[in-house]
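Just one chain is shown here, as structure tokens, and it is the form predicted alone.
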Amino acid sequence: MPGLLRARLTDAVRLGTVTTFHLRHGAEVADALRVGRPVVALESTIVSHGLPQPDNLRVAREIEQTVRDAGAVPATIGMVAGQLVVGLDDAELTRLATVDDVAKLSVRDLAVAAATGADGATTVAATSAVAAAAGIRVFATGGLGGVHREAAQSFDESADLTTLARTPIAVVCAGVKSILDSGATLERLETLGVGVVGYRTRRFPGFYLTDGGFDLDWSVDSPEQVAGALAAQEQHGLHSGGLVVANPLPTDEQLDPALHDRTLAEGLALLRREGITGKAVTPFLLAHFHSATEGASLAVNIRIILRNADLAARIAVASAARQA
């Protein structure tokens, strides 16, 4: 299975119409998929756009090691010279972490980026679509994209939401990024038919904050229960959409709520003053948080993704055990 592979994005992951992409699998991921070992998809946007250098490369390696330590194979997804790679090797990971012109790729950007030979980091939306096309059912990220604040005027909503509505994948996250509108995002996920479960909680987490302020209808207590939900999706023919597994930080590991609220208010004011819109909003606000909190938010962000990578790996292991 090594080398250049053709992978069809099925109707469940349709990009306008059924589309074919060339996916190159890393050797470790190709072997794991061939024999049915558990695999966890990881995004590359956090490497290229979500964390500052040089922390980004170090953390990317730690995330992959966390997945391995929990018994699964990491598959960091990105684009190198126009080629989508499922399971970047260390040299490719280093390239996306250190060069300056890495594009931020959502689903709509994949075809043009491939045609122009771009280096690109995949968002939650693009990573979900590519992972599902490769046959990977579990994905770990930090925070989900969602409905932006004041979206009633800007119509700014992440493609993560609509992609998850048609992509059979479980996304382990700490809720939506707290710079977004959590309540509106939960409403959109309900409308789109995307399942949301809290991991050992009935409250939707707020990324940097343990509690994002909203109740959840469902909670699960173990990786095995999540694996059971994924199996039930398949058994009942409900496998066209995703499942959000919301994994909150412990309260003693969250960002200080008062510091969070003050920093967010300052960042939103800066956004308006500088006229920043679209896909530049999230990286701008995350960079503001890292700067204004003197690294405290960065430490929290790293704890989030490492915890989510560990849980995602244990879910993937449980799912593989059910299929053995």
Ligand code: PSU
Second form
Amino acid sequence: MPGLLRARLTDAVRLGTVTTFHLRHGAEVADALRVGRPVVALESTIVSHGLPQPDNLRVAREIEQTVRDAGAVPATIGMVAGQLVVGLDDAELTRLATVDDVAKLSVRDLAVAAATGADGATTVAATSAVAAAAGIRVFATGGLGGVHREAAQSFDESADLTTLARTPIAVVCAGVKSILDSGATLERLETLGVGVVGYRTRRFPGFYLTDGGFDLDWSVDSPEQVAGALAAQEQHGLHSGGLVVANPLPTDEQLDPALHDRTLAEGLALLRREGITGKAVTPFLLAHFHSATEGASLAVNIRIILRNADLAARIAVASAARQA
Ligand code: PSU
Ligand code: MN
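Following the display of the form predicted alone, present the structure of the form predicted in complex with the named molecule.
What follows is the whole complex; the chain from before opens it.
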């Protein structure tokens, strides 16, 4: 099948490896891509490592339904028994949401995980790389990874940032969590040439909080304007990196700022006390928020993801309409 072969070769090039990935499209996603219907990529790390069981599976299905309700086809991306899937079916989604040893896969992990037949959830970095290779230009997630506090000592900066520097995709998110250093993350995005636009705002959102404390240069008012930016980027051919579309929660839906600040301080202290480092940091802090706020942060987290899924779908619909 020439289509499949092309996808595999493109993957190998984009992922910077000579591995032939067994990339498989879900049937609905394959059809949609063939006829130019709007498709939205979704990540699986939030499902396997970001949200607690059993809410994670229910939310994963709700995210997909939200994309459908807005007129696009959801393509949740993950790895099942070493096979990269673009558009997990319900059994595969269930597996990644419930099985215990699902690996957290960034881009650098994909080849080894494929070779060893692992089950894995893809981060923003890995999902972006796979989605772009599959021809998907819009991706919805909760929060972007970024520069961690104390990165000056720990060097902990998410590969989400460097991957977006070379991956042409619009990532709809609610900024970065306050567990990260928002200012440093924005500086790195600038250096790396990743565009950042606020959706109906000029303030960079702080995930659980509407306002993360930093100004943005650009704001867009409609899904059509984001679609226009993606089209212009393609026409100019001057920039092949990603675009962060920062979509804040309305202030009346954010986490109570006092509860937030308290929980964050506790979480950071626990992190130090327990010596948690590396890729375990983000899941640890998320789990701390969910238990310490007795579910309040979980409800906010779910709202964020569903709102981003809706906006991403409307951007994908607007992009498809331009091409029709
Ligand atoms: N933000 C969230 N929930 C998450 C993540 C980010 O609100 O689960 C996940 C995403 O998959 C993101 C990853 O790509 O955490 C970043 O991890 P790290 O900091 O280890 O790069
Ligand atoms: Mn990290």
